[in-house]
Amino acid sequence: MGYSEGIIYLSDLIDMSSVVIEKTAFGTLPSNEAVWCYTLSHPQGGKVSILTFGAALQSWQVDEQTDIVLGYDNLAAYQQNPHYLGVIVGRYANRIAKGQFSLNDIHYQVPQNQGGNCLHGGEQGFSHRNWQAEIIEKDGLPSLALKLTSENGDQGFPGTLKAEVHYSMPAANQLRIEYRAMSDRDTLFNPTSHGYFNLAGHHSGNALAQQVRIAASNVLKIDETGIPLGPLSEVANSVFDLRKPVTLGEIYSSMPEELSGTRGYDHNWCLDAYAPEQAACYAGSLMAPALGTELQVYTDMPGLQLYTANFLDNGLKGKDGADYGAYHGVCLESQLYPDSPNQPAYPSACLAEGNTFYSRTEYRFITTKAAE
């Protein structure tokens, strides 16, 4: 492996024409710990930037003009980041009712940081930690491996957990995210990437002209705090039927009653293709018909949370001086179902002592037709 001027080539392992990874400084924490930005560039197209802080997806340049990821260009904004732009969230993505659960007959209380529930692992979850980075090679691909140790009792969760997130680009404008973890005692683990996407570009305003599709016949309806009511609900003949493309602006033009409490979609769909131990399958898409582009999601997780930035603060300052606001981005978060520790019928979030958690999600940006 060669290194020159901050650029890392895995020349001993792969052809020199493959992905290049560049490391640059992004800032310094009050602890004097450095935060780094790693940029993965594919020779056939696409450039992705990842921060060690929050293991955040900071940008995805799909061509010279278009960056499809909402984000910030300074560390201070990521240290605040109330909307979780781009970061990896955990130990438990989404919500746990009242921040309470039982595991092995032991009751646990974790932070109640949103509406009386635990959201995304608590106030100081994975999204607010600086991960350790390493360049690795797997299956001939250079990858960025980000590693984090979450000590026993961190945010109230049991067990010392060693987590890893691997970013790679297996093909042009394809981003693969792999999650790994082990714990020294039974615990919960449910990570996800909280990337906000806008196919017209992060600075282009709202994404209401774009379409969503989710390959799911069932959804989890929720109470006023975002906690699932229990059984799966069929999407047929409802506003939750996204099995065919639906334009967001057409749905939101007269906000349906079922979405009024959340100001739009902020729900978990139960993916039709999911089966335990199965490889990643197609889960859904974000589409921009006017641009002739599509972002496809493939995952081996059972759920996909669709969130359309309903509560993003208007005038929020993003990269390059961009003003962000409600509906300016779309999150497609692969994960276990929300509140699964308190819902025995849902796929389990328990990671047993000594077992290895592994999951893979892949985003594929494609051109569907020439823009008219």
Ligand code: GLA
Contents of the next structure:
Amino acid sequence: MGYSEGIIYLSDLIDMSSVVIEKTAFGTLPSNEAVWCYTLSHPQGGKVSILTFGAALQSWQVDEQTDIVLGYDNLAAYQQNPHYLGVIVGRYANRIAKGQFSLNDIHYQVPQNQGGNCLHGGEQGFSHRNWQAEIIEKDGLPSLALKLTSENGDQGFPGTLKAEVHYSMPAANQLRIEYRAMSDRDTLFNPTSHGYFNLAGHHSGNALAQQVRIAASNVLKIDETGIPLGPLSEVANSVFDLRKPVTLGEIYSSMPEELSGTRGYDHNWCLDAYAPEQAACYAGSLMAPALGTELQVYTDMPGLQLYTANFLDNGLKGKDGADYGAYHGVCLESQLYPDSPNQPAYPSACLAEGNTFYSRTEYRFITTKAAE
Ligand code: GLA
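Okay, that was the form predicted alone. Show me the form predicted in complex with ligand GLA next.
Once more the chain from above appears, this time first in line as the rest of the complex follows.
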């Protein structure tokens, strides 16, 4: 339903029955399992392709010419995908310090797959699995439901976790992502969608002329391995103040000291609008002033990681022969704060046995000025 009390959004009223979902073959895994591509088309605009492998957002055609999502056109590339292009990340997005945490007085060690920390739930996390797809319809809105069972002990995490991600298009060029999960033992859960966006098109080179905005008065400062130092830091009078839009190229033209270790933004902001049990609120935007377009993010999660593809290898081959490189895409990843299992003051990532996890994030592409 609507996102703020008393406001009913148009997207809740439109007859959505005409969203079309098509299925095509994308590839076959060595196990002979088929990987499918599902394309959701909204009659008023926007075509989104999702793969069963990694539950990945593979493309988003906002108009005939412009696909705003970086991706690959072959399965082998998704099986590698060291930069997590487009995929759903889990069980725990972002980092857990040294891959260690305690839950119910039991100590767990999960993979230390980046700089001594656990990144994105380990190398064989949700991003590298083939999900089961089903087309469902709820309140007249067709959705693509992707399902995955992660067994007890998968990547070292406790509990057999049954996860679902639903993709739908409630309005033209709006992508809704809903997460659900249940575990048979207390566990951790912190999923995200790792789309790299470029409003000028995935093959248009760097996105440094684009702007970012994040509705957050606080950010998490990090150590040299990307782990939050602890307390929330006020953004005022710093390069982390994105409450008014900033142009990436202007900030990066002489790389500020605070961003040099990460070669740019790769931090988590603490969203002002967040409150537990609250519906999704506006979190931030990527904007292309020259094009008059904007991608807005709405979420019920407390954090937003901004990552500007600082470490994308130059010459990485993308869809349609595109050459990707550093700063070619911008990730706005809704999630819990990094390393929350080791930071009792942060919103908890604990999913209790038998409880249902639910979270919703929406990406809304809008035009901010009329075409000339
Ligand atoms: C997240 C991390 C980055 C990087 C990317 C994927 O955004 O914070 O450091 O690992 O994922 O490459």
